[in-house]
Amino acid sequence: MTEPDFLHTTRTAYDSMAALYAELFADDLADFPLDRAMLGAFADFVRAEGGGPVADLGCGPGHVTALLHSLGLDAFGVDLSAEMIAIARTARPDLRFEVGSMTAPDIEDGTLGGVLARYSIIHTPPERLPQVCAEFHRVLAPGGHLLISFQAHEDPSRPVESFDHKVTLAHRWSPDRVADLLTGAGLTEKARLLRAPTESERPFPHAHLLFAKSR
């Protein structure tokens, strides 16, 4: 099967700057207490449902995968970039990291207690996002949880718009539109957070949506 162009472009871009990216974002959660709070809540919900494996889809160099592990989750990372995965494996040899795509993750149906997609949908073409949402639903076990984060905008007349990301072309979404797609995929919203950008993140707000798969 021929790989979609956007996957090749995204992989190549992140492979080329994997080492720099890992260095720049090694401690990127230190200044974001609200982001850490959402990750903590996500971990609490997953544990309350009995745990189960948690996939960090688009894990990059694996620092957030390691955080999930420290919160008591059986977390593993998946990323499109082989260079990112190599860095993650070297830095955290006790954890599992795999090369793969969230458009078709090599994960059995209904096996995960949780899915984290932290800023990893932003390079997905808008017409492909429903497919990704369907994959989130497919891999989650009943009662499983999804936490998805992305750069956002608040104009309901424009569900998505492109922006010049530092690595490669990216898209920022209306939180309502992403919520609608996840609901359409069969997931149920539990919470959302829309926070203002920091000085280094300006001008875009950031959205964090917590969803669950019904039992």
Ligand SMILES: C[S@@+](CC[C@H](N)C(=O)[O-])C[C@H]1O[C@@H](n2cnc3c(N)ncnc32)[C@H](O)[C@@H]1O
Second form
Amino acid sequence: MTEPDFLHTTRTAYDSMAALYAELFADDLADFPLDRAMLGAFADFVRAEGGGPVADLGCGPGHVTALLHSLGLDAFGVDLSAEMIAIARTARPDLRFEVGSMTAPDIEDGTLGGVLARYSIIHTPPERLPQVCAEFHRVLAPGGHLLISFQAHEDPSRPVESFDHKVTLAHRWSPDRVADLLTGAGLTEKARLLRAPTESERPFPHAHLLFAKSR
Ligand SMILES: C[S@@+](CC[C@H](N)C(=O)[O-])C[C@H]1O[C@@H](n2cnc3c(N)ncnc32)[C@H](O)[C@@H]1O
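Now that we've seen the form predicted on its own, could you pull up the form predicted in complex with this ligand?
Entire complex below, previous chain first.
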């Protein structure tokens, strides 16, 4: 089966930037206490529901997968980019990293305690996001949790708009619109955080949405 153009474009772009991306971003999120708070709450909820595997979909160099592991989760990473996965495997040979796409993850139905999608939906064409949300719902076990993060905008008259991302074309979403898509896929909202950009992230705000699949 031929893959859609956007997957090829995204993979090629991240393959060529993987080493630089890892150098710039593969830290422990020390400068992002609000992001760490949401990841910590996500980990607490997943553990409270009995744990279960957690997929970091679009894991990049795997630094956040490693953070989830340090929070007591059985975390593994999936990314389109084979170069990103090679870097992640070298950095953390004790963790599992696989090449794959969140549009059709090679994961059994209802088997995950959690899904993290951290800045990885942004390269999905808007009309494909409902399919990705349906996949999140499909792979989560009842009681499983989803944490999704992305560059946002706050104009309710425009649910999504493209922006000039440094790696490849990207889309920033209204948090309400993404919440609607996740609700439409059968998930329930538990919390959301909209935070101001740091100096290095300007100009867009950043959204973190925590959802769960009912038992
Ligand atoms: C902005 S980086 C974020 C990486 C990491 N999650 C982080 O927080 O630093 C986006 C990552 O998502 C991956 N990605 C984009 N679309 C994807 C898809 N459909 N399936 C899997 N990975 C994807 C890219 O290859 C890239 O590594």
